[in-house]
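First, one chain by itself: the form predicted alone, in structure tokens.
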Amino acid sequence: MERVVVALGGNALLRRGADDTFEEMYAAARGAAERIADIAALGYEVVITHGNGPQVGRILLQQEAASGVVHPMPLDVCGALSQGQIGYLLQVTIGDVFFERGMERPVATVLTLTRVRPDDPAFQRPTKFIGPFYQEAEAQGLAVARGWTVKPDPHGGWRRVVPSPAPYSIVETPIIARLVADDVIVIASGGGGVPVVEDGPRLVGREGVVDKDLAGAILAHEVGATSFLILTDVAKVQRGFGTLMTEDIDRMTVDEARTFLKAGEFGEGSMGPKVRAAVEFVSRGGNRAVIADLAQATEALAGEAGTVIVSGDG
């Protein structure tokens, strides 16, 4: 049987112009589950991951809102509570999804950690905008009593900044591999992964933000995917996006895609990490990745939509 990872992006569970309220996100997540539904039936075992980055905002939010009453928690354990969050509503949409259409497939939610290095360069140049926006003044307060890094952000006033340090090993990938070899489908490696550092034989949780494409990408090459599937909401990936001359592409080499990179053909903020995460799965022995809209998944699973990122030109 063949394995997919499916990467839902953040319209997967908040849509785009939606409200933040639990029932946005709740029939967002329904949405995905039947597009789940839908790769299960062809007959894929099915691993999904996803982004994180409205969700764990608003817990950071609720952290600082109740800092008078409870000890804010760190990072990591925000984290790790977004994926608990998350994988719930995928978990139990899915579920019922699978019901209501008579599919027999039990679905669970795997707390997902992440290797990376102590030393990575990114722990002393925090880069990745977290959290609320703060007036200067109170954002350099914050930064001397907490010990956070502070900048301004492009989109207006200060916020806190995380290191995004580089995946390597997704902690949990034997059982996972275990479970959908079982005929799960699993949810992982939800937000990119706690990350965590080796210190001996313990895993120490750090403060930081892992890239959830490239996580993503590591973990389907770790279960043995032979495609990955980057489901967001745009329709195809374009070169000079945001321009009057964009054009759509259907389909890119790992070499290709570089050099798109490279010329900076895609956003830093967008599409760029996607790109580069399709460029790291099919470049470790992947057969194709393929970035799509959310609405297109089997289409695209069938070479029918979206770009597909492959080895070369056979």
The other form holds:
Protein chains: 2
Amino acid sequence: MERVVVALGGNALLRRGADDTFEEMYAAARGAAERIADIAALGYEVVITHGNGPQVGRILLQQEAASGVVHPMPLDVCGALSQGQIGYLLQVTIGDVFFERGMERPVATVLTLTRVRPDDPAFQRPTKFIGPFYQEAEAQGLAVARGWTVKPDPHGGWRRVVPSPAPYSIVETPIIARLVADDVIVIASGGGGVPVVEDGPRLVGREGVVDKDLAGAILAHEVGATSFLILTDVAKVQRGFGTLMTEDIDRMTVDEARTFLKAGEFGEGSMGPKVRAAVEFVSRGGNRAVIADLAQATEALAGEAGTVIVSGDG
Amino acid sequence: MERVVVALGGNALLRRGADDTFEEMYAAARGAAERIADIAALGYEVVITHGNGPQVGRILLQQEAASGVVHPMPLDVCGALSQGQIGYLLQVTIGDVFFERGMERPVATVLTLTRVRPDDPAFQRPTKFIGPFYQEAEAQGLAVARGWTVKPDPHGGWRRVVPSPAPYSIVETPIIARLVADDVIVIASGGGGVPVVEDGPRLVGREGVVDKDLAGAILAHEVGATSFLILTDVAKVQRGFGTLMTEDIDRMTVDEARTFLKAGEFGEGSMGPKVRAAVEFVSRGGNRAVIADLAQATEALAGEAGTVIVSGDG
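Could I have the structure of this protein in the form predicted together with a further copy of the same chain, to go alongside the form predicted alone above?
Shown next: the complete complex, the earlier chain at its head.
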């Protein structure tokens, strides 16, 4: 049976512009669940990974608001909290859709840790903005009190920045692989997984954010997926991001993708990381990666929508 | 290989009187992890369940503090959040201890849903106090605004009360059973699991708190455990709770335990629910349940500490 890892973007869990109520999140998860069931109905074994940016942002706001009475947890714990929250919504809605379609399959959320290197240069150069916006003086005060790095956010105000280290292996791969081989729909590596470093015999959580598509690529490789499907809310990758001459890409080789990446053809805050994750998967031997709109998930897997990235060897 | 379900009390994750910092929680989890490794070293397959009261209490405080800017999530989502948080701490520390002892075993946290009946009388009679303390007027206002039931707490002030429905099955048992049979240390059913009811083909989360020991008993039965070990911070169950004539119990049959429960010999807020969970497990065919101090986990399994509950048939 073919195996696919599906990476759901943040919009699959909280639609742009939607209110952040439970009902909105549930409705969004339900919509994603329908597409997951469509994919499974094609005969795929499925592992799902997902972003957690909006959810962790809200958890950080809540922690700060209550910091006078409850000690805020470090960012690694916040990531684990969000895996529980989002996994729950996806697990329930996916289970429901399968049951309603008479194709009942077990669904499991596996809390996931992602190994990163302690000497990853990202730790010296935090770049990822997270959490509440502050006035400069308040931000500088928190930087001293909490040991944070803070910077002016391009959107205005000051925020905390954290490292985004590169993932190199997923701690729970053996567990995820045996469940998916057993026909379980597995939800894993949420938010890129909690970043951990090996410190002698110990795994130690680090405050940082692992790119969820890059972690998904590593996971897809490790569980032996043939396809890696990155779902977002645009139909295709485009060249010429930020120019007037954008051009849809139907298919590109890893070499072409690397050339385009180097030339800055994709937005760094948007499609660039997804293309990089696609390249990571295919260059490690994956059959193909596809970047597509969530609404066109099955068409994308059939090669009729989205942007396909292949090795170009054959 | 013998299989045991170990229920960790709240004190295993946040010691009484300890500050609620990450460091304190990590240290407590590390201590519990040492005992789990001791148990596994005796040759047991191990499933771990745990309470989440202090953690969910803090999540609720954080949600309320930020309710002007972030919509609070319902209690079922808060339970899922706490499963991620606590699962992470246990998973990392257990993995570390095993690795340090050269007995590496995979560890997995499985997000768990627990089936309860929609017509459980508990839904008409909420009894479980949760979340922040309020003045009466504020509590009554929240009751109207959020649809809560609020009551005066015996400790002073007003609080929200939620139902504590009886669990009858664990949704993820098939997944947990196959992992534990494969020698994985499984963390599951945290906080009793998220209570869900069957509504046609759907599983719908309910705002309530399932007793974690009772859910653990159902889980222990369903995964075919021979022993159910309830770890807390007292050495033995005592008769005559609240009187001057307390008496340690080394061993009791299910019938004796039921008689003592009916006579109110155990505190309802403390040992009563644990004894009831032990009875539930043994009366469903479990070999034995043991209630003991976390520090004496292995002695308790060897029958040399704690209070053993057996069927009394043989």
